[in-house]
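Below you'll find only one chain, the form predicted on its own, shown as structure tokens.
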Amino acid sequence: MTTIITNCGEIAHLSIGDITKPISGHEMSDKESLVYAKDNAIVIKNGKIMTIDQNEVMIDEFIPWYTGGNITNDSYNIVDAGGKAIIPGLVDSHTHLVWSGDRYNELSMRQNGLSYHDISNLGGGIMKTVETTRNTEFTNLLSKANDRLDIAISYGTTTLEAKSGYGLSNNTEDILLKVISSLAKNSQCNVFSTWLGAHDFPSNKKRSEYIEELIEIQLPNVYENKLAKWVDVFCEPGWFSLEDTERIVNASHEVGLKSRLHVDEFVDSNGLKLASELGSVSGDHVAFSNDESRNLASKSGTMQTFLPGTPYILGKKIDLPIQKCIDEDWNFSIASDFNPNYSSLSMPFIGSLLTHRLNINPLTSLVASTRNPASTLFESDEMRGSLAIGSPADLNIISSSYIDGWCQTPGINPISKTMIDGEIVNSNKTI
């Protein structure tokens, strides 16, 4: 069946140049190149975008009998956008989707002056979630993760990366990765799995013992059973050192597992530099990375992925050098970092943090939430993140006629309808 979205407002196609590559610099806000004006229609066939052209032309060519409204018959599924804008499906390239437990008591601890390290040393943080997750059955973990994924889809996310990391043992990490694999098989959302066994050190093992377990036991299980596409390491002082990280990543690369790394969240420890040297597809957090490392990352193809929700939820200033990345033409993306501390799967809210707190152009924020992160997740022949002719029809109809509206309603969902592979998977009430 052919699907036609008629009566579109602005369409953020983002399809200039090589769509397998990110867009950088001031080109990210070039509306003339990245956005079609209103009064176009999108024709979708076999789940892919067939053409985008003037509304009247498409109606005359395909459905000359059409007079308006939503219609489904034997040949066509017609969706009337009502003059609302269209954006690509949102791509959340950094989430901790699978875990169990409750750490909302940690807010008052932070307000009383305790740091992330302090809370961890008192039995909170990652290890508290690990303990609860280890005691939760597979079916319960899967049910929670499914509910969270549905929430992400409701906010326009059509592609999502999910990490393990709250098991810290071969058995529980295996369970978490199998939960993610089940999501990938059974959800219409594009779900990718990352093994984060190196998230912290379990209390019952020495650091050296656990690193040996990661390399000699967990890693073979991951690649032999094809449980993840990437390895991740929490490379921060107090957790995994640069040397630890390099050793784990090199072992993973030897068996064909690429890397995307947590780096430079709290201080500049040259984590982004290491990620670039190791050929990681992304270095995430990167709040404190130095300019030399950022320049190296952009040249080497390692995506800087900023997670502004993290400093927001920790009560810190959102002081991220995104404008400098634009001015210096350095590639970057943004993602949610959904986790037990930051319980939000709304990519429009992450876009709002950029636009309302860092004065970043909404179109730039959209590119950083779609095409750029997609370039770190998909193989070139499967690429999503833009509305290019021939690409899978992953898109959102938003509540505004202008694409800028995708991230301007932080307390209200701006997503009206979501399509994945040309099928409507979500409809919301919007203002």
Given for the second form:
Amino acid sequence: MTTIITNCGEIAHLSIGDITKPISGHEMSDKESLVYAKDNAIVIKNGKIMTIDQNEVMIDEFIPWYTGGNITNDSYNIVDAGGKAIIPGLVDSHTHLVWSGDRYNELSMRQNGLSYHDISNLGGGIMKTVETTRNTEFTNLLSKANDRLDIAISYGTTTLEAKSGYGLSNNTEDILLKVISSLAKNSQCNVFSTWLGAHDFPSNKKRSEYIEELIEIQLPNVYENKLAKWVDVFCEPGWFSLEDTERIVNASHEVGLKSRLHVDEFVDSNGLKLASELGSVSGDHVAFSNDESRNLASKSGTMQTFLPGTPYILGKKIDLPIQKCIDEDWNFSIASDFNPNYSSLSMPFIGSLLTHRLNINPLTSLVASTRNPASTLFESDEMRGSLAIGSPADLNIISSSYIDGWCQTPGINPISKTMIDGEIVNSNKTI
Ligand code: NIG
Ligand code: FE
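Right, the form predicted on its own is done, so what does the form predicted in complex with ligand NIG look like?
Below, the chain from earlier opens the complete complex, with every other chain and molecule after it.
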């Protein structure tokens, strides 16, 4: 079956240079090299992009009888983009997808002056979600996670990383990772799993005891049963120290698990520096990291992943140094950080925070939501995140003819149709 998307508006192909590597600096907004002008068509064969060329030429060559509209026959599946723009499938490289419970009471606590730390010390925060998650059966967790994944797909996400971390015991972390494995097997979305046993300390154990459990019991279970590709640690004063993080990550690296870490979310504790020294693929949050750490991350190939939804929801100023990353040529990505405290799976909204709040170019924000995070998730020979010839056709048709429209409708979904491996997996009404 050949699929042809006719009558395209702008196409953000993002396929310049080595597509397994991120794009940095002012190249991220170089429209001439990253975007095709309108009036092209995309030809897809066996789920992969075969050609992108002028609409009329492609119609003449493949479907000379075609006069417009969506048509499916024995040989062709024709999708009429109606002049709308095409962007790669969005890649959400940081989510806490699997948990149950309800923490919406915490907003008023914050508004009354309590901090994230205070709420946690009062029995809210991560530990509250751990309690409800532990009391939820596998099938219920799976069904919730599945619904959330469908929501993410409806916002154009075609690749998603999901972490455990609300179990905090071998048994429950195992269940959460098996939920993610089941999603990965059964969804068309590309789902990746990260073990975050080191998200917090369970109340029934001493800190040192729990770290021993992580290394001696949970880690062997994760790698022997191939439950995750990465380890993550919440490296932050009050949670896991630099020393704890180093121990857990080194033990994980020894058995072949790579790392992506929560660092410098509330203060600069040199977490990003440690992530770079350890060779982590990504340091996430990085709101307070110092410039020396950022420079080091760039040199060592550790992606800085900003999660602007978190300060947004915590009522803090969103003053992330993203423009500085661009000016300094430091690689960066953005992701949702979906979690019980930040319940949004919309990458277009994250793009809006960058463009509308930090004055970042929409194309730059798109690169940070597609090709750059993909380079931290996929092996080189299976790379996605751009619309390069030969790549799997993971893409979105959006509601605007300009690719810039991908992140300019906060609260309204800009995604019209989503394709994964050349198959339409979702359609939405759009404005
Ligand atoms: O990335 N900071 C650690 N983990 C999550 C929040 C977890 C929670 O509040 O439940 C985050 O922001
Ligand atoms: Fe997180």
